[in-house]
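Just the one chain here, the form predicted alone, laid out as structure tokens.
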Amino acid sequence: MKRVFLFLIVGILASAAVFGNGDGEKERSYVTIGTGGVTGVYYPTGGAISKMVNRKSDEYNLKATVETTGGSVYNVNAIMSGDLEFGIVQSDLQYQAYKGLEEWEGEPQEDLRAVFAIHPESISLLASDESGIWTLADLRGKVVNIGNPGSGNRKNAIDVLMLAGIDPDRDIQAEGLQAVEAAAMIQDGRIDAYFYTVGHPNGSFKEATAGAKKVHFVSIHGPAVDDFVASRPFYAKSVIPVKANYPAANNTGDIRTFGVKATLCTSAKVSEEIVYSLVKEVFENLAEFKELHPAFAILSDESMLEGLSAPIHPGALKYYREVGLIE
């Protein structure tokens, strides 16, 4: 009789854990969104998403927090290990991770899932006037920050250097700083130039162009770039609106380059309900979301489904089908 009573108590407790509290409410879920450095667009993007979700935390039984991270590579790996539920990832890194290329050579991340795309990001190169760096070829022998290990920024910088026939291990003195450190370093003369793949306007470049030392953006274009971009579906040509955003930069016009898109990714293991709730909140309040950062101004429902090379998570698909974005 005691044993039967004990089994009944255990069963009641287990049911409470699964179905929520005694009032019939479901247990609240907690998710973390991996972003990037605090000066980039990833961090405020994650903050904007979490703010919108948390505003209806009681309705969704969902609470979102934001974590600053080393960037795209870190975010993919943390999503796959279960340390993050969501992460912002460059479109090229999303493609490579799912296909098992580059950083994930021979180890395709088959559980990686796309949620939506966000803003375009240009591969941007800023140099001091006194460095004499006016073309990519001028980078030889100079001190150049190519980005911290684990960032998509670093991978893009290496792509550009190799396109220009520059070996990052031998032809330059490569630094591995986060972008938050690079602006002060170029103004102090401790580096000659730095790469940063980011949406514009950007805080790091605003800081770097506002100092006493004169600086300028270097264009990244030409036949080799055209061929490179054409052969990779995750890259696209872009323009940095220099005068509109960085009037103190020593450039006479906008700068041609190429870039990627920022995308929100998750894991196949994250529940359909959680992903659906997050997507629904962002898309149904897109006008408000676009006002949260200048880089979001050109977003549309349709553009947010472009540049996704991993399978779309079922929770996101459910919403897109409901509103007719995907048949």
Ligand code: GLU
The other form holds:
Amino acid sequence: MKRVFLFLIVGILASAAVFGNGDGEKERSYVTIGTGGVTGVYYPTGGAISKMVNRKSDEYNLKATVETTGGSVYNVNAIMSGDLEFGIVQSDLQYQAYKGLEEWEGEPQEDLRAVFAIHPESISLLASDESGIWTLADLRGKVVNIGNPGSGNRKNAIDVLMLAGIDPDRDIQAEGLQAVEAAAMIQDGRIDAYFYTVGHPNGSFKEATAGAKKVHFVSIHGPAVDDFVASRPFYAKSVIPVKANYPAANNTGDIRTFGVKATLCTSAKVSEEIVYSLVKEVFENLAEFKELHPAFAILSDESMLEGLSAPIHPGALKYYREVGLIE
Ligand code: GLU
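One more: the block was the form predicted alone; return the form predicted in complex with the named molecule.
Once more the chain from above appears, this time first in line as the rest of the complex follows.
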């Protein structure tokens, strides 16, 4: 009798697992978060967000997965085409995409929506000692990775080169490699330097500074940089904490540069419920979230709403209003 009963229970459970409970319970939504290369900060950031969401998968009927991608520009375009539901995007590119500038000249991405801002990213330039590159002017004639076309750093690198009076097409040998390859390439002597717009610390610069070949960061500052930063709302001066993060780099102090913020973006087509659930999980567990990467240490509820230029998605807005972060 007992055994028959047990079989019955097991049978019911098994069919429930296969067929669902059939009482109109909602289907689970699957969302993908586009990030960047595995040695950057976007990839672990996507992992941290999905970790928060997935512990409540049953409650929210939501499962998030993370994809490594070419970076910000790729992420904006994939969100717009519906290939990704979420993506991490540099704040300068969020602005340009929504307004139809630069990469999106004349094609405003009107359905792009902001969710929240995350860590600061610095435009970072690393060179090998043997390349003789100690200032921006020394880049002339050198082999420099400015980044793959889908990356956010490529546009930043071109802007910095132009500010230094260097034509990226004529005055340097510009390479278009993914950031994930750059650390090994500088150690192999196949590139002299590389640009990466990224949070610190990150795996790429850890790898690049840990090899046998001596390398160092090059500062990006001066009057032309000051004017450029002052005239654009999404840029701010920043410092790369070299000593604390990359002790093997051949620098005597921290490095001055400028940068942006990483932001989470989505499309107006993604449902309010999905965005609300994701935002709620991250904000309600912010202390825990911040422990998932050292670049998150300075995050606060307020800082996470600064640096957004596309309209905030209604699902996120609903949460921010509920907790009084936005009127
Ligand atoms: N900021 C870079 C980009 O948009 C990615 C940095 C990262 O992966 O952490 O391409």
